[in-house]
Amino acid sequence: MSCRTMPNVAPHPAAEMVAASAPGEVRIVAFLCNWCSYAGADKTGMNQLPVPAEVSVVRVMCSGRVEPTLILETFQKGADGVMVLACHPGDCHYKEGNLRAFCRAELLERMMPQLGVDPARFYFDYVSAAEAEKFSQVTNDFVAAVRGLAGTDSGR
């Protein structure tokens, strides 16, 4: 039995967020660590800094919980780009989740060309709760980069 034929397996909610995006716009899914990156995104909003509307945020308890299969599933469901933003090294509430996320991100970036996905469509970085400006900058830069790639609705 393959994963495709398994009964009672619901798609991950992040994949459903991608499917609900309007056609014609760049679809970016950002997995944010609850303790640092999500707080940084919240502070970005409080400071009224610009964040692209194309970014759909998925709040996770730890970036170390974001499996490469979830990222690939998100691409499979139609995301044009996927971001994973983690706590800085040494700041993880679960001690080493961000380091696991970094290792997984490096491995995934090496595998992506073999799977037919441009590694430029994936972005990993560290954003703390105090880095609202950095959150705004990395999201705007990544959305602009994905818009420029071939194969996206806006880049065609």
The other form holds:
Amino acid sequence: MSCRTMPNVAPHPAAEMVAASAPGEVRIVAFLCNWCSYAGADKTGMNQLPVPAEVSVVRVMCSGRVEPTLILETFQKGADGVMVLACHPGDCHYKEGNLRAFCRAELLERMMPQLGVDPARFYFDYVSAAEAEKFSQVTNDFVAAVRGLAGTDSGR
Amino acid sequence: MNKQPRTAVILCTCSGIISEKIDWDAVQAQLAEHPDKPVVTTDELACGAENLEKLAAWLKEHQPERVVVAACSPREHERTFRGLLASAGINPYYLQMINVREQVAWVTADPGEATRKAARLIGAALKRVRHHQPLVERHVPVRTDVAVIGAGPAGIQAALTLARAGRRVTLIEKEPFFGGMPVRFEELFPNLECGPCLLEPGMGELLHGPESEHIELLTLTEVTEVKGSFGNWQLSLRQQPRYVNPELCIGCMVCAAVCPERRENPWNCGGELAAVDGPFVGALPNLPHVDAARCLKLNGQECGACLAECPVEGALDFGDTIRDSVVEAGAIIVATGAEELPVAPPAFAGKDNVFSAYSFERLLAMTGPSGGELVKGDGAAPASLAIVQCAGSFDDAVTYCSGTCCQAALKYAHIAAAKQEGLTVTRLVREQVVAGVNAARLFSHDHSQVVRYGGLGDLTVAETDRGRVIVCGSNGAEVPADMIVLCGPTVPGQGTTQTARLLELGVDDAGFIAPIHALSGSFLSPLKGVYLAGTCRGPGDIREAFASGTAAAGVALSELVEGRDLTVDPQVAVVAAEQCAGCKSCIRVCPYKAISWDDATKTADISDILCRGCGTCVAVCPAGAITAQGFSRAMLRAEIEGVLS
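Alternative state: the form predicted together with its partner chain, after the form predicted on its own:
Everything in the complex follows now, all chains and molecules, and the chain you saw is the first one.
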């Protein structure tokens, strides 16, 4: 796993401004499970709520399908942030895939500093098929947060 | 990948809804420059019937090897466009759909941004489809007959429902008679209906009616092993000898009358049985059975009293042996039931005239040990009756409310008071749960005293000069208690625990079989082709048993249809045996028991019939030996690279 962060690089005052002002500067990959969070993302569209264009959705059948190495590979391929959104506990279409995803996310977050990726660039949450507002909220918040990291020690 | 497959891209405007935000002309111009040189068309409404025909013709003309459709959510129209590919002679799994309506056009304010995002997602799809495989749906013939384990109300109802539809049913019961618990209850709450009268018409139908041709009832039988999967189960059965030929026996019970040996009657909670006897009057099938442990003849002694008096030659069959058999079935309905917590709380254990709810049911029954007389062990009538509700519920061991005992307690209070004038009846309660329109009527007939108590630790039994009392420590109440009934919690039946283990079904905190979904799938086990009925799923009343029996049969009827093969979704996980290291991690995480261990090759093997394609095993395999077809690592990597490029 290559270390993609650039520690000890002094933040350039312009970097933050550019990142903050130009959408598209950050690239976010969001893994959504087919049954809850992907359906929630669809509902966000039906409700015409905003989702940042920087977020690219990759549909999987279950959040339990997303192994930590795939998330790390996504960073390696140049993502500025990765989201994994799952069914709420107890609601998993496949019984417990979401809980496995949660456990893996917890472990991954702890490992990330060792691998040189700021854990703030990773986001795990539960979004149900009904939670359009939540999907809109978490994607907007996460994009803003990752944009905020531009030019910091964990900026790329 | 050596040669790029020819790819077609269909851009849907969704009657202008998508193109309002996304400039398809710009995207089309961009795709013209794409190194893959896809053929591209824009359609007004790609899902429309006429348009689908036109698109099929267009696909046939261009003969692409992969197809990308940028339209609405695949949750809505993936099936439609797979059908389109099939109609154009292209493998349906060569499709990749991009959701540009819900997830781009409708959520992106700026048209420029929306267009760029759509182009980016299409680019990713072009990369992804290169890795698509021509998957093929497999068709497997399925058996349509059903094995029902447990012949209580839920199992009987399921068997009859299936038989009425012409299905062959094997109904498996471990007791020598059937009907479950309520057939032994003389009156059922809330309306004090007669239990046997409610159940026996169905039981009679099952034994002698037109449905009986389709149902094989096996009493004294347990399931010892289950193999196979949905549509093709094999159940190994072991039937204990009855020593009575059911074809010949006329049920006159003369044998019981002349048998010199006696044993305790476990079904009646009191009274005795002859070594050859029926459990209680009215038990069906109306056949005695021989207790091999107690029969003198079977234990090498000189006896043949029953044989001498039996009016039908050959009806008694001392040559009977254990019978092992295998039954094949397309589906299994588990209706193994529940029982009352078999241990009395310490304050009451070992005391005289303390009844569990079930043994009190038998005491009240005309066919019970005292012929329905409310009498103590010494034959005298009690002056007082104390009914302890929640006797073990809300406790460390059983934390839940069974939801039925309050109604049972009100029923006991009512029947006991009616049987004996002047009887003092007290109900000791912690919580009262009596829900429903009819159930409330039980209160209007209730004349018992009600004493609240805090917990079982609160209660002690004491002898006073006024007779026996239950002392309630927290409030000092002394409840007259000549006779005590403990309404304890409902716990999983032995058969439920055993069946859960045999089928490797998960259980909840209380040990009941956990359904696939507590609300929307309470009749379905996580194992395809195994359905759940009655109280194996948790405490419930007879209404619930009938309803769930019908429901489980309904699911079996809808999933197993004569002449309809099982279509196996090819989007499942597959193991590359040569890469499998044999760690069994996948077996542990599979929620559907779809993965088995092949001892010969020392590798994991996934049943495509049981697999539902979640991919949890793929994520857990350290050797990368498992591929989720349709969501392979290569496909996801290509897609990720695509959206990031």
